[in-house]
Amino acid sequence: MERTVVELIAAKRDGNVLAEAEIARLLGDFVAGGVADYQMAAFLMAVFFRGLDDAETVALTEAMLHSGSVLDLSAVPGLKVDKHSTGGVGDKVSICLAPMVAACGVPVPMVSGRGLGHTGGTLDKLEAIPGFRTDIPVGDFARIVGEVGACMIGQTKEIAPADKRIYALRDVTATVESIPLIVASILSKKLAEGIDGLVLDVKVGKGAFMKSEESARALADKLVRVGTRAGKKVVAVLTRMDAPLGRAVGNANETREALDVLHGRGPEDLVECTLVLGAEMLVLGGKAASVEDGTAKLRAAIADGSAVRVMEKMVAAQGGDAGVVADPAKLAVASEILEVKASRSGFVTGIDALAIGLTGVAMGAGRTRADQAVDPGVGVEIDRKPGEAVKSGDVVARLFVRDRASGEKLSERVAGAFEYGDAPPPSLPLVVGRITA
């Protein structure tokens, strides 16, 4: 005899393991309207406290995945590989990564998200490009991946609709920070893309959702195990997120910086992060024998201009002004500029990424609710990174704002995010760890 919804909630509340069929039925009834929101919220809270084992997490992921359409990219030759980041301040890697990897022969179908909280969203940054559409129909998405090699869109109503409804409940019931629920949410959307492999960038540090290496490793390990059990090639890389990645925070200015990477420029840490993740994607996609080989191929794609050409084709295919790829300065930023100056001489020993990210939200570059619009032109430019020498009065950051009066308080907040010392801080590697099946 089947257990009722109430019995399933009670079983999980008491720490018992649910069968795959029970989880599938619970999700199916929820999507169909047979399980009320308050019952699903109770189940999510039970999961938050009791957790899910790997088999249960796979079952939840599969149920969320099959609540909508799974894209068929079988007509696109080769192994399809995507990348997902758990989110960080200044993380614009996807924008330069996708065309670089595609230029090396690995198709990249990418369903990205919008910024929420202190972290920015890839879709918001791409939409700073005039005309760029992220609401591409599923059929056109598959076609563009086949013709161009890469396409970057947002979650459509066909892709894992159960995830959208469940995330909305998690957001208002304090159940977001649950590793199995995070895993099921990420993987249900990514597996719906029709990919063969996935590289995960799990951020760790002040500006990440996972503040400690222990929690980041636990999330990465669960993502790899569950993704592998779902039949995909999965690698996770843990990268440091204490200071903002790169020097730009905002939408138009982050897109500018990502495009600079395609032209062989860009900040060292952003370039390194992009190459590390891209090389892993090329290995999974069968186009590189090793990470070192993949890195060399990516550098060649920058040097010969093929990465830029893929980006131009993708932007044009998605309705955007491809001219910004050749001239990133065409992306407009706010004209009012406020300078933040060093309070003392010495070295920058740290920059609080969370404080910078929250400043971006307060400026209008991010959102605190999913229905809020963002201003593509506002943002922060970091002039001095940790380890760099400064003299008192040197400019360490610039704010691009619409209104100087409101920007003054924000500049004080940015000034407070900088830490100084008499000696440079120890140099820490960007990559904290790597986890495979």
Ligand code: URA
The other form holds:
Amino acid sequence: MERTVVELIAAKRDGNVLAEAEIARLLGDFVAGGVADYQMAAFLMAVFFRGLDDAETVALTEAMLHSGSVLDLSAVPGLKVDKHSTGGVGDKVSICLAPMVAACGVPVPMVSGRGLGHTGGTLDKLEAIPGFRTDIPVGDFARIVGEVGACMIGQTKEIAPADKRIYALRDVTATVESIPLIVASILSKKLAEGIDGLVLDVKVGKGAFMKSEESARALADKLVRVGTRAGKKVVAVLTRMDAPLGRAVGNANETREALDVLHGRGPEDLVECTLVLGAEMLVLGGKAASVEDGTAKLRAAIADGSAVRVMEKMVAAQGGDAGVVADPAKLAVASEILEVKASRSGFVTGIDALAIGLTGVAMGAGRTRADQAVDPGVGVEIDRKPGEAVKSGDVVARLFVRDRASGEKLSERVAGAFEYGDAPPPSLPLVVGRITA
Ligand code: URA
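Switching forms now, from the form predicted on its own to the form predicted in complex with ligand URA, please provide the structure.
Starting with the chain above, the whole complex follows.
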């Protein structure tokens, strides 16, 4: 006899393992309207406390994946590889990474998200390019990936609709911070892209979802195990997210900075993060023999201009003004500038990424509700990064705002995010760990 919904919730509540078919049925019935929201919410809370083993997580991931359609990219030759980041402040890696990897011969079908909470979203940053469209129909998406090598769009109605409904329930029932639920949510959307391989950037630190290395490692391990069991090549890289990545936090200014990377003049930490993740993608996509080989190929794609050319083609194919790629300064930022000055002489020892991210949201660069619009031109530019020497009164950051009066309070918050000391802080590596199957 099949167990009822109530019996399945009770079994998980009591710490039992459910059969894969039971999880598939529960999800199928939920999508079809046979399981009420309050029952799903109770099940999610039971999972929050009791967890799901790998087989159960694969079953949940696949049920969520098949609640919608899986994009068919079989007409695009070669292994398709994407990257997913768990989210950070100043993380504009996807924008430079996709054209660099595509220029090296690995097609990148990328379905990205919008900013929510203190972390920004790739779609909001890309839409700072005049005319750039992220709501490309699925058929055009596949064509652009084939013709250009990369295309970056937003989640469509067809992609893992069960995730959308379940995420909305998790959001209001305090069940977001559950590793198996995060894994199923991320992987169901990524597997729907029709990819062969996935590189995960699991951020760890003050500005990340996962604050401790232990929790980031647990999430990365499970993402790799479940993704591999679902038949994909998966690698996770743990990267530090204590201070913002690069110097720009906002939308237009972040896109500018990502374009700077393509021109060979990006900030060191952003370039390093892009190369580390891109090299893994080239290895998964069969275009590099090793991570070192992949790094060399990506550097060559910057040096010979091929990454810039892919970006120009991608922007044009998605309706945007491709002229901004050659001249990123064309991306307009707000004209009122407020300077933040060092409160003492010494060294910058830290910049609280969470505080900067939250200030960005308060400025209008991010959103607190999913239906809000963002202002592409506002943002923060960091002039002094951790480890750099300062004299009292030096400019350490600038805010680009629409009106000076409200900007004053925000600049105090940015000032408060800077920490100073008499000596430079210990230089910690960007990459904290690497997890493979
Ligand atoms: N990102 C997602 O897509 N889902 C989660 O559950 C958490 C982060």
